[in-house]
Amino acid sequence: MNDVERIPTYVKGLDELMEGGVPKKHIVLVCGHAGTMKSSLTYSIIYNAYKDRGIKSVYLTLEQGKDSLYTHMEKLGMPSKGVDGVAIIDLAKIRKDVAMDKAKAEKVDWLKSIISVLKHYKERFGFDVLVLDSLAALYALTTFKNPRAELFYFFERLRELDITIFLISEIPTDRNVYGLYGIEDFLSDGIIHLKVEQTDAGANLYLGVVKMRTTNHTRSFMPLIFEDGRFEVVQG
């Protein structure tokens, strides 16, 4: 499998462990509880892939704010200056004001009018990589009559995008499942997933690539450390 493009993570230790990388054109879903570091994660990949490779992306937010995102990975060691590459789309702020108005946001078909912005910015910007955060707000926004039925159509519209798509998403507590759904793992062709473990001596980040379609890669889980605006695994 390595005739295949891949899109690198820049985790140091990780990609060579999946021959480069994730596959162009790939679904992954980067999974975690809250404070995992999904955000920073996926903002990372397509951060460093527009400086080592000049691949165009657009970062979808739902939850937090373009100001606030910005100042939040510049801290991180990702100032966004000169990083003309990676667009921010900010639907934070539409969410807000039009869940303020109820009537408004009864009318509003989510799924439909992000994949019609996302083209409609693929055709002007033209952008090769999308991080979409998150699943768990999108589904907040969203009342399914059949979710298995309008979540396959909803993957399906994001493949006909032909990019490569990071999902962050948010692993319910009350069952063993990467999405709010349960059928988000079928739909996808990856999952990364970011866990902490509580240990006397604090908190410890681990990571692990349950899945990743075309790639022979392992599935044990190693300490992921962040470091001078890098992140690492730790290999045993």
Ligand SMILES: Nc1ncnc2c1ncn2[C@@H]1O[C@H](COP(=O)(O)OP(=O)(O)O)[C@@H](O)[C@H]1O
Contents of the next structure:
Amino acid sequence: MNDVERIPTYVKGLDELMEGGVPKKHIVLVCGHAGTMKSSLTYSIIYNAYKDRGIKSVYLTLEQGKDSLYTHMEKLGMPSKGVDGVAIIDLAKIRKDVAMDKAKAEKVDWLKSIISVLKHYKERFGFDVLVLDSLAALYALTTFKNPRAELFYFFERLRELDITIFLISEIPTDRNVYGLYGIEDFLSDGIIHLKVEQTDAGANLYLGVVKMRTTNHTRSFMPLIFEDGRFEVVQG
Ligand SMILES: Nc1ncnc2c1ncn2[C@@H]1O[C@H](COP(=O)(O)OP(=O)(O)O)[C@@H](O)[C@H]1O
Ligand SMILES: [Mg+2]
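Output the form predicted together with the named molecule next; the form predicted alone has already been displayed.
To see the whole picture, the full complex is given below, headed by that same chain.
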């Protein structure tokens, strides 16, 4: 045993296979193709962390708008309107407006702005876990001159927030990487990979913990199911 403090994933069957969960202050990539339940899974972690332990979170979305996210989570049995321990910062609309106007987008340093919004929010509201949904959406706003250097710098600023961070990384279906620039995996402390496999019976979802620093963890991909409002991995 080690005495690292952890945040459980609240995926039934998984936490005991990774010493109780994700070490606090880790930056963890949650990656997979579209529709692999990345948003649902990370939301379920912060939703349950607040219900179970009073841990406060921020879900910063550049993808689904706030209303759509609320409806989605309510359908999954996680009603969140008015739950003040799970705050949604909705930049999805701003992102869409900006996407229409490239010249405007280029005037804003999005990486810097997002860090400053988060810093400000942390001082005011105080939160311990961040979900950023998604890296791909953030990249779409950013004009990188030197992506590797700028991403390195961005991860350093994220670390200075001194909280646990889940970065959702949507992988294009034609590529086999964890992040679009191929360096997100080594800049992160952990990688949770979600993938779909087609079988005769339909499409099955699998979860694998590919990397988790300071943790003894399973490396096997296990079927991930969602039932009665909670995630569960099935061990073979
Ligand atoms: N077992 C399930 N129960 C409920 N919804 C499911 C289930 N499996 C898949 N879904 C649906 O899968 C879709 C994708 O989930 P989402 O978290 O938005 O994925 P991603 O963020 O990876 O694109 C959602 O619309 C969700 O409702
Ligand atoms: Mg999503």
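Numbering follows the first chain given and starts at 1. Definition used throughout: the rigid core is the maximal C-alpha set that superposes within 1.5 Å between two forms. Note that the structure is a prediction, hence the values are computed from the model and not measured.
- Once both forms are fitted on their core, a CA shift of 2 Å or more is seen for R175 between these two forms.
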